[in-house]
Amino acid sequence: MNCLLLEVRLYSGLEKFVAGATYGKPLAVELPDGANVKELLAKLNIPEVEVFSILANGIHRHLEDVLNDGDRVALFPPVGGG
């Protein structure tokens, strides 16, 4: 079975779901070929409701979008302010 190797960065509190993760520092994550963003979140134990914005290679993605080997993924929670 082929695998994807992704570079994942977590921001604004999402790092609390992944042991050893640090704000904005890249994590290497391996998934089966054909995996999507939803499967990435499941592997990282990040609840879907905690993620508001997903970027892969700087382009906005959705939970069902399939990822590609070498993708650079950034995950952001909802952020409020005023």
Second form
Amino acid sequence: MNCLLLEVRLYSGLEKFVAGATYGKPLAVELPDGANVKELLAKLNIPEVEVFSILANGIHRHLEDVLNDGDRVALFPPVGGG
Amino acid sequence: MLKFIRIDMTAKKVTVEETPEKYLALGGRALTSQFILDEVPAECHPLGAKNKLIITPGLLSGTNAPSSGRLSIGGKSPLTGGIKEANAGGITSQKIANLGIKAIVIEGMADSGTYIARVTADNVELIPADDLAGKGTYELTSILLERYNPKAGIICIGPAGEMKMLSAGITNNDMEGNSSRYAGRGGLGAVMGSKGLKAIVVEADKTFDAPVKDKERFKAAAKKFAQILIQHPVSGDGLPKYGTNVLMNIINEAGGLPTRNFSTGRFDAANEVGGEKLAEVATARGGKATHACHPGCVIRCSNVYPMPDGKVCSPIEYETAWGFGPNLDISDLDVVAKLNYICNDVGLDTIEVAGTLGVLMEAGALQFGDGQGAITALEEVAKGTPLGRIIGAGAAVAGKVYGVTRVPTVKGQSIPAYDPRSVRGNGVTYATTTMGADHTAGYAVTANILKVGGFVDPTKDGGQIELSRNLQIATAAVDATGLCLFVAFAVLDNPEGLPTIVEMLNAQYGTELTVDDVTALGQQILKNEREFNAKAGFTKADDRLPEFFYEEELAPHNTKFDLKEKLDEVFNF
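Mind giving me the form predicted together with its partner chain, seeing as the form predicted on its own was just shown?
Following is the full complex, with the preceding chain placed first.
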């Protein structure tokens, strides 16, 4: 079976769900071909309810969206400012 | 009676009048813009005797409405040549409201000398203060707190304002005496400086006791509003944890972080100057990752960042961290803090200085990434050298002096921390707001990036005009209330938000306003400002972005800004 290799960054507290992770430092994550964001969160043990914004290559995505090999994925809780 | 104070700097005379009927129901930006339209000739020189400054608390300021301590300052802007309302947190707005003062107007101009005004419960006096001329705002504030009252609110300018630099702001202090709460944008500090007024000392014992008609009703509404703010994930959790600089990484990931003077939308080292890093360093050094800029704020988005030299910078906001970080190719938070501190002390708007340094780097007068070079250059401002004066004059002037074509300004004011090509709703706001490029005037980052108040694709044109229009109207109204703009996150998402604000206003003033009246107020404010700007000579051509945003693609989404004539539809109401 083919695999996806993703470059994942966790921010603003989501890094605390993954042992050894640091905010903003890329994690290499491997998932089966055709995996979606839900499966990524499951693999990282990040509760879905904690994740508010999902960006893949700078584009907003949903939990059901399928990821592609090489995607730069960034996960955020609710954030704001201005 | 609500007092309306006029300080005539030409005659050195203070007049305390009853607030004119016309202004009784107005506050904050609603009052400043109406007053400037009424009393300042639109064609006047902004640094001449005919311009006026008006300082006023928002309508709810001085009560226990949560996060309601915003102070509005209005005048004709020397930077844009148009109308200006700049607002600030800090402790002074609540004090002015608790003294029963509707507004303080500074008019005329002293032919020489430096003055301060002292405002107490039963007196307003103008005091010669030549000994304070040229002082930085931190020292000045500390002297005035010691001289008059350690709990005073001190509204003041630094040397940049005294030298009438176009980017000079007006500041006031937080609860710890830091003079860092700026009505920063548009050069109103130069207007205050032109009049010969260095500071206003405001002494009031009370913070939350401004007159309220129906106290029980008000209390219930204020309590409910606090819950609405605390329950929203952004105002209740995200902002208190990491401050506004939490935005650095999401704007970067979204590809909208202007880097190297708006050359690209991503900065490799954004994480080094973001909110998470700031919170980590500030806490490790004994500072604070959360801090309230005024009593009664439940959002507490401010921070206290101890610097290596032993001083503290409080706060470092996202726009400043962006401006002195990615915008200049600088990835050292201590450099960002130092540049921020110098701006606070000398009295300059950090966003405008950031834009200006970016233009100087574009010109090759400074080098991108050279933090020490930027610090050394910024230190020239206080000395009033030619380079210092160019930096203090803003990005548009610096661009002209150095022959730069990539100058990110609208109406002469620098574009802040969201690239209009990939955060297009904000591009619409930058182009069309009466204020010159201003992210707060219609903060479309909410729906474009943060998914608050719906979602509008940030790289497409569809929906952006309407988004910006609605936000500009709502923001003008919020700016009238004295509520911090950050209540908008909760208000946009919670249908009970706006009715609760209206309930607080009605309980305080005994009025019967509806939600529709608030929208009408926002529209009226914008119409007044547009009328002033039209009289000052602004046309549709001023409601456009600089050419390079239409011609250069921005990575990583490789998008250009496209909207031109369509922008004229923003004010179709």
